[in-house]
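The chain below stands alone, shown as structure tokens; this is the form predicted on its own.
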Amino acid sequence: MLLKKINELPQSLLDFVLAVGRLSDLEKVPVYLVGGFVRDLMLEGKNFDMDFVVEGDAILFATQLARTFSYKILTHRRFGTATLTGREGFKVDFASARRETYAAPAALPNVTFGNINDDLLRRDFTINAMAIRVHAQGVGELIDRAGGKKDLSEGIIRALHDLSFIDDPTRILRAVRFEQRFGFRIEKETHTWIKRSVDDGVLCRVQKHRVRDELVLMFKEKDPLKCFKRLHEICGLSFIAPRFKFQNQWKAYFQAASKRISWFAENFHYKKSHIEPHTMLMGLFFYCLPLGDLKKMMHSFAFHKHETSRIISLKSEFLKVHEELRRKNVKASRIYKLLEPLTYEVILAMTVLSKNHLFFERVKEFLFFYNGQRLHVKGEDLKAAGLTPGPMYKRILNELLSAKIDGEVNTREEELEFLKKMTHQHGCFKTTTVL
């Protein structure tokens, strides 16, 4: 059955799997497909992120494949892992089979090499602890020591042992994420282990950046709000920030955000790759925090720079921008000046926070007409006019751009005429030159 499903993979992936199997036979090194790929293959889902475990030197094995397929390879000798990347975004990971032990709760594991059974039994949940042989002897055979296939068919999230969430508290977030993604349920004893770990405060002891990575993955889920509602039920949200609680307005925010993202993709399909929906959702999610607490939290979890700047700018700029743009008779150049420095995620999130129809109309004006507006005149034209190079260039060009956005000038000739007037007003010439 599994062999049939493997044979139904896209041809390029099937060819790669078969090549891995041939090399496995040639080198007499057992190799297995593992983890989420196996789970989703059995669920009839489309997950083409393949992970292989090698009972031997994964880096050496991956290096041989990289040469065969002319793929790029990135290795991590310390962890015995390698990542191959190829055309059209192809990416696959190889890791040496290993076992893990934990010296202290929430600490990073001590890793030693092992076999496939060791590797599967170190994993988070039974549904992620299955493997498929890819070498010739037994190709397509399922290895399932923990009963993952049964739990998968019954829709159960089950941890492998009672210290699972003590060893790695981020598994609490993963349990919730998988439960909500697949419509499964957390098994009763596993739920008890989670509650015991939460009561012990493990989520406050784990390294913050590891929690951050799990939170970001939640925001990337199809329905992240379900994840956060369930997470709040199980352990609360104070591990993110003190007194941080589930907000009733999040439902309306996320629904409106989904509509805005679809609207943007429909009207600006050539720019849709310029936005990160999860970052927009994060900004709305954290908007309830006071600015000082928000900055502290973003720094503590070491969110990526681009995420941090967007989330903080939404909090710090929304009220000022909203106050101005909901007024009547706002000049086009003022709309541009307020919105142009902001990213698309922040601008769209502002339309979610606003209940003012005029505000959204101003945003649409900016996106459809003013965004990306450019001048015909350049800095060389100012220099040719005899204007002394310096900070004044930027000021004059900004004034000229405002005039263009307000419809005072349109053609290059009109821009040059406007420039002539401005340069005489500023009086910053090396020599008097007539344009």
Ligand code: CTP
Second form
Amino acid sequence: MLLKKINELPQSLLDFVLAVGRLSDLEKVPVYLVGGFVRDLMLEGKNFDMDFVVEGDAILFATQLARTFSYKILTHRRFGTATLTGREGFKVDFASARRETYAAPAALPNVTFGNINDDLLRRDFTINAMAIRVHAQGVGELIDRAGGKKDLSEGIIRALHDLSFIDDPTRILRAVRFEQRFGFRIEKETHTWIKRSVDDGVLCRVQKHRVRDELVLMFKEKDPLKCFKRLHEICGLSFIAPRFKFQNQWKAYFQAASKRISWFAENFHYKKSHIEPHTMLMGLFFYCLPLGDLKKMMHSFAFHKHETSRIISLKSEFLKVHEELRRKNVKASRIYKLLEPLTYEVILAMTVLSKNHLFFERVKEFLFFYNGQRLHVKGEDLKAAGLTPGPMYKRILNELLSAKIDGEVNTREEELEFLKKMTHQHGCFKTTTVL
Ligand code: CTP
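Switch from the form predicted on its own to the form predicted in complex with the named molecule and give that structure.
Shown next: the complete complex, the earlier chain at its head.
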């Protein structure tokens, strides 16, 4: 059964698994496929993120493999792990089997080498605690000490022991994420353990960047709102920011956001990789926070710069931009000036927040017509005309671009003529050279 499923993998991945198996047999070092990959293989889902556990030195094993097959390798000595990148572009992680003990709740674990059973029993949920041994001829039996296969077939998220969420509170978010992703349910005792650790305040003690990573993963799920609804039910949302509560308008926001993302992808096919849907959702999700609280929260979780800047600019710019662009008779160059500094995620999120039809029309005008307009003339043309290089260049070229967007100039000749008028008006020539 497993052999059949493994054989259905893309050929490049299958070849890789067999190569791992050959080296494992040759070196007599047991190696296993583990975690989410095994879970998704059994669920018939697509997951090409392979994690291997080596009963021995994972870095040494991965290095040998990389040498034999000319794969790129990145090692993390501190964690005893290695990542290989195949010629086909896939990434595969290797880690040594480990045993973990926690000196204090929510602290990082003390790690020692162990065997595959130790490694599986330190994991979050039974469905993620299965392994498959790999050999030269294929794969071996499923190793399932915790009953993951049964829980998978019954749709249950079950932690392995009562201290699981005290040891690692981020597992509370993971439990919710997997439950909602697969349409499973958190098992009763596990639910009690979660509640107990939440009441103990573990979510406020865990390192914030680890909670941040889990939150971002939630925004990347297919239906993030389901996850946040459930999270709110289980532990509230005040661990994210004080007084932060579930907002009823999120449903409409997320639905509209998904429509806008599809609309953008259909109309700007070549730019669809320029947007990160999850940052758009994050902006809308956190929009209800006052700007000061929002900045504090973003800073304390140390969200990535690109996420922070988008989320904050949505909050700080929306009302101003919206107020102006929903008016009648706005010049094209003004639309450009207000929207051009914003990213696509922020612009699209603004159309979600706005109830005004004219505003969306303005955004469309910008995206279809004004965005990406270029001038024929360049800085060299100004230089050639005798204008001293300096900050004035940018001002002049911006003014010219506005004129072009407003339809006042079109050809290179018209641009040059416009420049001539403008520079004389500003009196900014070094000499009396005429353009
Ligand atoms: N794991 C864990 N506790 C955590 C994080 C991870 O026990 N807090 C273990 C689980 O066995 C998990 C594996 O490490 O399957 C890999 O973690 P990760 O890549 O985060 O999760 P996946 O299960 O692969 O989930 P996803 O499908 O979201 O990538």
